[in-house]
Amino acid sequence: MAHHISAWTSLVQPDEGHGSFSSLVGSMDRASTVVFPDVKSMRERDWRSKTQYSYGLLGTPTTRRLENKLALIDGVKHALLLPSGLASISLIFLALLKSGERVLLPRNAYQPGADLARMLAGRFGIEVDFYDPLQPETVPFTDNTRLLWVETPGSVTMEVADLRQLSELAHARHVLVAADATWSAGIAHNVFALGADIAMQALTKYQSGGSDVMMGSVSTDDDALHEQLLKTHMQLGLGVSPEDCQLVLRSLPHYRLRYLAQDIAARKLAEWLSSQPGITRVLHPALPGCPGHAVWQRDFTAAASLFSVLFEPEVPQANIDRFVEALALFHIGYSWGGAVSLAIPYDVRDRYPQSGGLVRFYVGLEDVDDLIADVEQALAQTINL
């Protein structure tokens, strides 16, 4: 009798081989020409179809491999590559907004998503207003709006945004809804199910795990939204490397398990670290003390091992630059989902002005009562002095 079998069980499966032979790890298909049998099949082409093969610009098998997986995890019929997180959310927006019409971001929304949302402003006339995250309610609708941006949690304040409740506000308005969904990386949060027409994501994270690879999805289940969203992506010759994609396919059928083993490593390192001296909250959407931490309960199943700290307010900022660099095990870099453990900090008086400076932390694989050791040793330099 058939059963249904997992996204995550469809992921380590071989695929199709040649005859009664296969391999445990897909080939990688390279091409920038393709060649036709004859003229009749050359004009016949459908370059939107997956199953031709015209141009290497417009994927090949290896990178259609990936996308295959990549939609049967979120669900959807629909997932398109690009070259990074910024450049997913660079299609949707040059794909769904045109001169007059306005999108409505988070005030917590990623900072170079932000930033091209006001350059679309500046130069194309695309209206940019933003929201308070925390409070659906007041999200400023108007006539025109077209796209509603949701980044939950956001990625360095770590407010968790109520996606059921933005989504029914944002369709009663035929307004469409985009999610940011790098942080659940498709495994803590369906957003789908709560509403989001599209999500996008890093794949550059947790999915390549490496550190080595840039790379971004765009994903929905909507067949016309598909079909703009990929004319746009051929548009702008928005193309990625099969070498790049073969990269990500190896590390995709564990990255489920490292999530949730960082995830636990996490919490363990952000409890401890709610109970020190000179720190005066823990933004990790799974402890009580987070924004949103409420929605987190009801929608989450699970959370990613990057959150922040905020400091009392009379430690200086240069005492906790000090305490960044004072870390053994964390090292400072910005893009994480990787192996090793990082920490960076930021300013963010403007939105807690009560507190002091933060540090978001990413805790990667290694041993977390070492983690904590040395976070320990780093605060009792340079701030519980």
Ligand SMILES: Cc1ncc(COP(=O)(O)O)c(C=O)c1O
Given for the second form:
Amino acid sequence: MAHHISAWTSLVQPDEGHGSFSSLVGSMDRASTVVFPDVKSMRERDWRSKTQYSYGLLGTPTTRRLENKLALIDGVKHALLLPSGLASISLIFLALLKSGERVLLPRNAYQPGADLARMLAGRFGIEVDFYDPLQPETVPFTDNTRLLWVETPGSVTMEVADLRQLSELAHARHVLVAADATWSAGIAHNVFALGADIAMQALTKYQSGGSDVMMGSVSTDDDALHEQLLKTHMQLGLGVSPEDCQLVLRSLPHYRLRYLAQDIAARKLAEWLSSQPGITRVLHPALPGCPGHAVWQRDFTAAASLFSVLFEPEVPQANIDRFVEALALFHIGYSWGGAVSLAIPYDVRDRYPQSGGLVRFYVGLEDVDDLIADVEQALAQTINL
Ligand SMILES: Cc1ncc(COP(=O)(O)O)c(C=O)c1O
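Let's see the other form, the form predicted in complex with the named molecule, since the form predicted on its own is already up.
Next comes the full complex, and the chain you just saw is listed first.
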């Protein structure tokens, strides 16, 4: 091609056909056993090579196609697939940490990931400590710190951390930086340009887009880190199903458009919520009331359609629970990234003692004016009595 094309254009280019059969989508290749034409080729086959195949667990053309597209989006050389976002977190911990080494996590990290770190600390001699993501200069680095985990914005309470500053502080101490980039989804935040050595994402969200697949990824530009991750990936047996990959491959060409359209809708709802009685604060990174908003403005180009609101402290939790149940278009459920809007109450009074209860909203693909009308009727019935 004569001129440079963007990653988003490359993403939708058809693969090479096979003989006279050529279509716009790749075939779906399943395998446990991969057969070799002779013993010599069996012995010579390199399991680490992304262009060779030796066993179903280590990849088929379908899983590799998805890995290549994810690496392309992240602008890095390597991506691996995992059976969930949480499995991506566990791969990074298990590949990079050994007993006596320390991992530092933000206090607002995705809780199951933090629980895993605590389990490793309790049973395998890995040390874990937590830091305030809004105070990079207070991160408790020690001589045995190996890994700094960054998740920005943080889960549920949405504080936007300064990945660039955190990475500089970590690298000055030879500490690796891993980013949970699920919220920014490879679209809104260039985590590698800002210093991350490794990024993981829950593809379960926007990349799947259908609320029907669990999958995760781990990507890096560093060959040695990739090799370490790949080896542990193989040792742990973390293969993914080609069917699931095919579902994600089908959604991938339009996930950026969905993300950007849902961003516009979510900001409209979030702004509308900012002026509603009963609500003290809207925690949406693109709105000024969100801690770390200035960092979002500087480093992000868009926002996910996932944000939270804090209610007045006087509003009883029972009313907040009834509010969530009174919503007709928002359903009650974990995860996000699909077509259907979701709402879920969380208790974060340990993090925001002054405030009341919190509800996290995920804006799907409905008409946003219908969503606003739905929230309005639910507020009127349960909060603004
Ligand atoms: C920020 C973040 N990281 C990781 C995960 C884990 O992803 P999965 O549900 O695919 O295990 C989630 C899921 O909610 C998440 O929100």
